[in-house]
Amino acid sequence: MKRPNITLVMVSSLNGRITSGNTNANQWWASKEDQRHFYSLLQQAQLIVMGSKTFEASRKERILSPQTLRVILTRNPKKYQKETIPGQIEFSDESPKRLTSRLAKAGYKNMLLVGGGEANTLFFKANLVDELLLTIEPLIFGTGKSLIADGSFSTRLKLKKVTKLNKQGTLLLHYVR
């Protein structure tokens, strides 16, 4: 059975930061154009995967839907047991390969991976990311989390398309494997 096509969607500063400082939120610095793009992808998705820190940071904006399964990667799924809603939100400590295999068997053909850095790294290390939609905001942060956590791996991608989103110079880069 073919695994789902995995598209990583992220917003980053010019220097590769997906957060500013110690906060996991990016709503205050991501452009309106990027936010519109991101939320349109979320609305279309049937399967969204994220790490637990991204889940915690997005609690207030999260709207569940019976048409969309959200899988939260966590080392401790039991911590979130009361928040599980079958078919809408689940918590998993499966490896990316095991998770994508299970989701393929359930009939999912496409997955949005929405971060953060640790989850991104796990999927890149497993060589599972097929596409990267990366918005680059014209900002530089001295501190913050990186698009990819530290790890020993390398992945070569090919630039498919560049779209300028606004006059400030926000760019949407579409890469494929």
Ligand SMILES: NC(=O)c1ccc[n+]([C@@H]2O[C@H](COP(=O)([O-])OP(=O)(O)OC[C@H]3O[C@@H](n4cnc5c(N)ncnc54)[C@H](OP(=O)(O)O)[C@@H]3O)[C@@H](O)[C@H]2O)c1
Contents of the next structure:
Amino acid sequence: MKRPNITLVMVSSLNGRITSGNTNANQWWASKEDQRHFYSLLQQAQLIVMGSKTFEASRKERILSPQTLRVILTRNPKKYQKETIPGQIEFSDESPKRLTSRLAKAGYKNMLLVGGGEANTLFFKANLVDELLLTIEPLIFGTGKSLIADGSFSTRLKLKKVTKLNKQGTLLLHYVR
Ligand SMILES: NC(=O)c1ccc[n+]([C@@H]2O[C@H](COP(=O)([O-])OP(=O)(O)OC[C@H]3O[C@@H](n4cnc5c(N)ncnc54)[C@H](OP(=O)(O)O)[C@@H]3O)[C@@H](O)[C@H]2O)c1
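Next up, can you give the form predicted together with the ligand of this protein, since the form predicted alone came first?
Full assembly next; the chain just shown is listed first.
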């Protein structure tokens, strides 16, 4: 069974930070144009996967829908048992490989991976990221979390398309494997 095509979508500073300082929210620095692009992908997605810290950071903005399954990666799914809604939001400690093969059997063809850095590393280590949609905001943050958490792997990608999203120079980079 063919596994879902996995697209990672992230916004980062010029120096690869996905958060600024100690705050978990990214809304204040991501451009309007990037947010529009991101929310349109979310709306179209049937399957969205993220790490539990990203889930916690985006709790207030979360809108569930029966058309979209959200899978949250956590080493402790029991902690979230009460929040589980089958087919809409699930909490999993499966490896990326096991998770994607289960979801392939369930009929999912595409997966949107939306971070954060730890979740990204799990998927890159398993060699499962097919596409990367990376928005680079023209900002530099001295502190903050990285696009990719530490991990021992390397992946080569090919640039397919560059779109300049605004006058300030926000770039949307589309990479494929
Ligand atoms: N700029 C952007 O585009 C963007 C996108 C997404 C997120 N973010 C930001 O990034 C931050 C979160 O990133 P992050 O790297 O700290 O965390 P993360 O990747 O969102 O989540 C990390 C969590 O994933 C779970 N996890 C890690 N390894 C696992 C494994 N082997 N199996 C199952 N679960 C596993 C653990 O959950 P448990 O602790 O529950 O076990 C871990 O704490 C937030 O502040 C968020 O706002 C920014």
